[in-house]
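In structure tokens, the next block holds one chain alone, the form predicted on its own.
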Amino acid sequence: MVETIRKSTRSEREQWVMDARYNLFNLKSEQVFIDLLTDSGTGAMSDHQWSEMMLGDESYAGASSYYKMKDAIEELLGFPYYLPTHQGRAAENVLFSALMKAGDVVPGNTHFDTTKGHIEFRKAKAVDCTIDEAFDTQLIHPFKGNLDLNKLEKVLKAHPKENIPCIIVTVTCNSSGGQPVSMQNLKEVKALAEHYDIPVVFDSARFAENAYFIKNREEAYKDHSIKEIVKEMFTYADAMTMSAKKDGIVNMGGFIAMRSEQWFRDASVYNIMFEGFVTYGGMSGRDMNALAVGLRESTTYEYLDSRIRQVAYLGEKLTEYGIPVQKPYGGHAIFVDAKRFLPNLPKEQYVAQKLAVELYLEAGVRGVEIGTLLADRDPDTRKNRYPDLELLRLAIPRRVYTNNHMDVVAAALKNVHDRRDKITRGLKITREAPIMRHFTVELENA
């Protein structure tokens, strides 16, 4: 279906950003234009999909929907063991239950902030673990998502194996700008996971996408099926969290799944507790079977190519304006380097968010910060933790979008780098949470 979207004036938009107390998580749909604010849930159905829908069994327990998808993650991923939840942060909270203590230490390759959320909320710490070049948005590297394998196992060595409950690889990794992970560091990653006896899991929200990069830019695989490849990834894994919200294309759901029936069993407890029995986990069967077809669909080379060169137009059109944008350009979005854009706006001030204001004021665009806000505070010292990139977020809905938008965007985005040199207040706090903040903070002008 198609739905309508209404142009703002300027002066609306000043108002009712200035009502969202500048966190455009506070904004209503329909006062955004052009919704970039994340690719979580925000996708479209294929008519296979909706066919699947109303064919759900709302069976409490065991339900055919719940075999539909115990299929599909089998076949596509490998693993004999799955929970369904109802989203990813939950699949995390009821896999972490079940493996992390305070005092724990899990590294990885940045870690997003639901992960680091639930980490830092058990008391346990998150080491970021990503290779130097991630940090440099102007240096191409085809592969900014690998670990560090010294860093990595100068974590492993420094900490005895009961405090390591797992190495987190976030396939592709988010935060350092929707970058992939090769298959030979994975291959890598896991080796030395099994020299010191700790687990892999993976963080798959985006799975697909990463294995087309690894099909496009691993000459080892260029003659690999996506399906193939997806294979032979989760191989390296002895677990996966994912957020089906992404690339299984569905509004709402996720799951956990593994090859140890321990840990299966062990989990099962908190997912009865926290998300409903095992084999609904807080999904209803419609959506189970939606997710089952979505899976399969999201890992076609066809559907894949469509929505990363998508992705990719966007970044060329910024870069043709001149605007610092991530390089190489991400799966699932454009990461725009805030302070290459705003110079002059001192750190303390969250130079994304503000860069993500004033493209909402310019044209209803609505992006989300990767920056300070996210990045959150120390919990020893409570104060604020400045990430070496500092972006701002424009995550593209699958198979919503035509590149008309994306022509919209890029101008306005322009519109605002002309006029960059002007924008010399950026924001303060006013009210925040104690964790995860940035999804509820309050702010004002400095």
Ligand code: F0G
Given for the second form:
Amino acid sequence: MVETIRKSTRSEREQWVMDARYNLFNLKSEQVFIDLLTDSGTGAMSDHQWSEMMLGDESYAGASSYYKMKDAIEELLGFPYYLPTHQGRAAENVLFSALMKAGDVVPGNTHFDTTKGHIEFRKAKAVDCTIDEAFDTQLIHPFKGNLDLNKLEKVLKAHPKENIPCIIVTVTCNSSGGQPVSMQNLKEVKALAEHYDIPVVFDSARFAENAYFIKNREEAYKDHSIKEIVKEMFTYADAMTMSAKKDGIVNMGGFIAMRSEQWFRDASVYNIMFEGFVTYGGMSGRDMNALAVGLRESTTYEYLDSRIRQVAYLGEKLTEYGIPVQKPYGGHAIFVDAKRFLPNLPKEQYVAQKLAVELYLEAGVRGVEIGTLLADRDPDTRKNRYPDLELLRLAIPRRVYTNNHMDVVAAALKNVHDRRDKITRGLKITREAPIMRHFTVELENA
Ligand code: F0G
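Form predicted together with the named molecule structure, per the form predicted on its own context:
Following is the full complex, with the preceding chain placed first.
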């Protein structure tokens, strides 16, 4: 689809962002010029996907669309069982309902906020075992999404097996900057997990982008096709949750896939309760058709190469302008290091959110805070958790913008950078939800 975008004036944006209580989620889309809030559900579908939409089978049970998706999942990802869900967090809700209980511990590589939310909602605990290198934005490491095996083993040793329902590996790791996990690391995590008899679940929203990085950065895989790499990646997982709004290149959808028939049966109960019957689970037939095609398209080298090069194009421009960003550049987004960008603002004033507001005021470009607001409060102490990284994420929708748009974004951020010394006040919270607050938080100038 091609969509109209609208320009606005600075004084209009000043009013709008104030009305939005300095939370960019509250803006109307027509108040945004270039929308880099998320790469989730914002991609453009292909001619083949749109054609498949016409062939959707909307039968309540046993639709052919369900089987089209089943074939794609079996062929590309290698899982015999799957359940459709309406999006990624729904997959988490269903699977975690079957797996987790209060007091459990779930190690992983910087769990995404909905994943952490669903773990903490069940009074379980997410433990971050990402390698330390991920938390220095200027340090170059090819796989900053990797898990630190020592950190992981410490967690596995410290708790009885009954309290560790699974290890969650997020590919690519969104929260550390769209950073990939190496095949070597996936293999080692699985071996360690097997030693302790703990299942491994991949949070797979951007699995194809992860495979692209394995091909380009891991010598042993340079001659493998993306589809071969993807297939091998998933041999190191017992199950996966998927937000199909990313590497499924659809506007809405998700699924859980697994090897265990027992898990399938257990999760089916919750799928029927929360999502829908097991052969549609919150998705319409036409959407399952489009997703089956999307999975095939996103696992082609040509598509991934143009996409990830566009992200790097923006990263290079910003680096040229002296703007500090997470390096190497991630798969779906460029993450601006807000603490380095605005070193004079105290961490209590939501530095990355302030930067997001400034970029919006500058040119109507909407990014998203991946920092203190997103990190939520500690569930026990209710104090702010200040993450190591305070980032402004500029997520690039798939197959939507051109590099001309990237030039505008880079120039806008350069203008903010040039006047950064004049930004002396951050933000403070006036209202917040107890969990996943960043979606609805309200703020004012500090
Ligand atoms: N896992 C990861 C790694 C994600 O990035 C997301 C969503 C989800 C799970 C949840 O999926 O949105 O379909 O329910 N990430 C979006 C983002 C929202 O902007 O990064 P969902």
